[in-house]
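Shown here is one chain on its own, the form predicted alone, set out as structure tokens.
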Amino acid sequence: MSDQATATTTAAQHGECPANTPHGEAWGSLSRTHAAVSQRLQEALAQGDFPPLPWYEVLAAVAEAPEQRMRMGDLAEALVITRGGLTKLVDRLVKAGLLERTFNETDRRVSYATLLPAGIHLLTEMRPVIVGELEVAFSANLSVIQANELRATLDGIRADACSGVV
């Protein structure tokens, strides 16, 4: 039996909540420094007047496509939201002129988010306060090889939890 299973299966046994497991106790803290994180990016953002946090989100993951321009389906994927939550958000970005939705030649069903140009304007003056804010809040307790190995670990998590891997 694996250390997890060994850990959870304890857990039960002794009537702990599974919270209070290692894994339990790792997740708690991820979702809160994710959130203190988070808070920290949206208030230096809104300090220098910018939109919120999701708008840099969808901007950066379109920016990084081929062509600057993603399928719907995979950027709710990638930005790990709903397709609705994602169309409301586009729907702003669109009317606030910083993308575009596209459609396949082929097929109308599949649509795509465009950058524009005042998109990836705004992406380029956001960009410096998000990078200074995660500088701050990682270099102080990661170095550049942990954070790597960070990286990896949660891909690792993500990758697993999106395939139902178990």
Second form
There are 2 protein chains.
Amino acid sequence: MSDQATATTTAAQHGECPANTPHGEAWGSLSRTHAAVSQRLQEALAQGDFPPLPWYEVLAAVAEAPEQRMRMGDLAEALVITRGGLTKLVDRLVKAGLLERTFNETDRRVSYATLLPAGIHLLTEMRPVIVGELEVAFSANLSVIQANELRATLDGIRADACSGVV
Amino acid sequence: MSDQATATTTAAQHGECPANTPHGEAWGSLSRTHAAVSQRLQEALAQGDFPPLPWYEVLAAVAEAPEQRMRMGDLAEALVITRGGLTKLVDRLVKAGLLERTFNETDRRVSYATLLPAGIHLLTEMRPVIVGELEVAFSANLSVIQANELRATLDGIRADACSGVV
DNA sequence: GGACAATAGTTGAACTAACAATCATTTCTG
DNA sequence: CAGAAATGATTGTTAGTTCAACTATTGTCC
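Show the form predicted together with the DNA, please, because up to now only the form predicted alone has appeared in this conversation.
In what comes next, the whole complex appears, and the chain from above leads the way.
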């Protein structure tokens, strides 16, 4: 145990620790950048007395859907959170009068999260805050072309991460 | 401000919602990709009866630091989590025998999270799982050169997001 | 048509993380 | 040198998330 520890210690001290694969480094940057930007957005929202970031994500996702409504399962998948978590998140937005639950007559298992006028209104107030912060964080580093390239790269990675069980 | 809301409401109803700026889209991809890859890593770790992803991140960060130890504040900043959260996270790793707390004689405010042999050993077991999953997710989409470009891009964004208060 | 599996969503318990307040130590300043 | 400000870390509280179990509805296959 001690000799093994000594050996690894030496390796790390020499900087030849095998963690630093290019993809590992890229993942580290991705993870930390997500946390940093997310933190910045949360701060900006809190400063304006707005609800937390997940509320915005729900509203934005539903607003883009046809008829301003989405099935719970689809919404959970779009936000990459669990269905149980989404149920309670939507509960809070419903309680705040931003969403309502509507139902499907032909398949009574499914329920929709449907945008209410108050939700649309709040979304229009939150959006400039989000967009403004993102411009600050992204504009200095990314042209429009580069932003689209970045998006395409990340979407490709996500596709592999999801269907990657194969 | 109400006319502004009305105008935007109409826009949303017509599906020409202005949220889709290039930077906004890039952020959406970044956020969802982070969640998807993170989820995949968590699943792989759970499947091998390994501790959750944050434990790996702590161990990996400390392992790369000189003398396999880091000040709590620096570690929190590196992982982009709060100091309070880190205190309790390190508590769990200490309780598991992976880290120990050590102290600085010259400044007795600071404490270090110091890697123990068991932590080094666990790290060497977890690393191939993480690296393997990342290879699957990234290799199909990214050459080594592209991975480094992605890393540089993301690091630039993070720098702006952190120092961006200006 | 009726049992069985599959799908959609919700609920309760355990865990995790963030926020604010606090303690201890050090540094600055008059 | 004493007191105030700043720094480093921890603690209690609160809120949010996940996981597993559960209900309800629909589809499938003898």
